[in-house]
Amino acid sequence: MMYLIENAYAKINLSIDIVSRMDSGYHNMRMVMQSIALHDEITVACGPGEGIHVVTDLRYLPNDERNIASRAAAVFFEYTGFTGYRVDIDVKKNIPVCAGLGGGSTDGAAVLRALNTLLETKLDRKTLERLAEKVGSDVAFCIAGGTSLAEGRGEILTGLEPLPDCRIVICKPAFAISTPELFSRINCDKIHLRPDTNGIIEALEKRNLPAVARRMYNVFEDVLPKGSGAVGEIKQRLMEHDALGAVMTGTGSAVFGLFSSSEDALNAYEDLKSTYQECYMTEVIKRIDLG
């Protein structure tokens, strides 16, 4: 049985805006997304047989077609028409679950990349991204990652200048936030505060990290349910340690801050770690080279 170990990199949202509601019921998004070094480790083994089998190191995660890694493999084989293969997927989680960091999406993208390599199908990035759209909204971005403007449901991607190197401190409070509930709270006509997405793109072009950080915003923060006060507290504590900017990522509940100083980042990490169990210090990564 041949196998491959693939890193599945997390993402953060430097901005999230909701432009409109589509006739399909989905929302038309406009987001700046960034890959970070925090990652899950995905081992994909492929050999003669049949079936897609997933195991994870977290008991509460599903191991059937509800798992994005399993769905990604199914989409790959449906597209390629390959038969007679058994696929075993082992997921080692480092990215916190239900945090807005794309943990499931990036696992699915890693499976697509791994199968493309193992079976030598030589599918290009665009083709892999089209397959990823069938798996989930953020999976297309996670195929190559880097820094991108994501529009539509997140599948319309425009590559941007990379976020300048910096330290990133992430903290997830001990609760999850329901994504469907947050979307149900959004009224596109009543969004008064929006991120300066165009300003972020311009700041990236100028490699001006402080200007990027000042413009970060997430419209979901305005519709958080009761009991989500820790999101604001974490942002405040990051800023007290001289973060250039801090914002909730995705639909939460994780919050991150950008730091130009490694010392300030470490101080923020140690402070938050004294209160919250799930804290991480990481950095920016560039787009994945798919060959």
The other form holds:
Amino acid sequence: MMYLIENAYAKINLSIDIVSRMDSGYHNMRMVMQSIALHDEITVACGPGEGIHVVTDLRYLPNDERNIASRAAAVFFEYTGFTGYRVDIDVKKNIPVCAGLGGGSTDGAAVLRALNTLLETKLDRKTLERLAEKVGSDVAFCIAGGTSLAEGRGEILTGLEPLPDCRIVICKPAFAISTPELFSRINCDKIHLRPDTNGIIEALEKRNLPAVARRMYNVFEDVLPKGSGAVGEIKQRLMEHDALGAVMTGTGSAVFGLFSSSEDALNAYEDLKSTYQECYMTEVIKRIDLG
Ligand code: C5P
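Can you give me the structure for the form predicted in complex with ligand C5P, which would complement the form predicted alone we have just seen?
And the full complex, kicking off with our chain again.
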């Protein structure tokens, strides 16, 4: 049995805009995504036998084909046509679940990268991304990570200049927000406030961290269900500690702030930690090695 350990990096959304609703029910997005150092650890072992077997260190996560890591392996074997292999996937979660940090998507992407290396299939980045989009909308970005403009369902990727080095403080309130429910609350004709996506792209090109941070915006913040007040409260507390900008990531419920000062970041982290259990301090990841 051969095996490989892959780091599955989380993502944050520097911005999220929704352009339109597709006939399929999915939405046409325009968002700037950034990989961060916070990561799950995925061990993929492969040898003669059959079946895809997943274990995780979180009791409440499914171990069957509902687990995105399992679906990614199934998509890989369907595409390559390989048979006679048993795959064991061990997922060690560090990324909070239902947070908008791409925890499931990045696990799926890590399984695709690992199988590509273990079975020496030498699928290129584009092919892996096409397989990834069958697994979930954000999985394609998580294949090579870094910094990208993501359009369409999230699978049309354009590489951008990386977010300049900074401290990132993340805080997830105890409640989760359902992604399909949040999408259903959006009326594309009634989005009044949108992020300045082109402004963010220009600021990234100029490596101007404050200019990126003050343009960050997520259209989902306008349609949060009742009881999500902690999102605004966390943003406010991050800003009180001199974050350059703070915004909800994905469909939440996690919120992050960007800091140029490590001292401010640490103060914000410690302050939030006194109220919320799930707080993290992390940094930018510029690119993920495809092996
Ligand atoms: O593709 P994924 O399984 O991650 O999507 C989860 C849900 O999010 C979908 O069922 C859909 O309700 C919503 N979604 C959407 N438009 C997107 C991505 C996701 O409406 N571009």
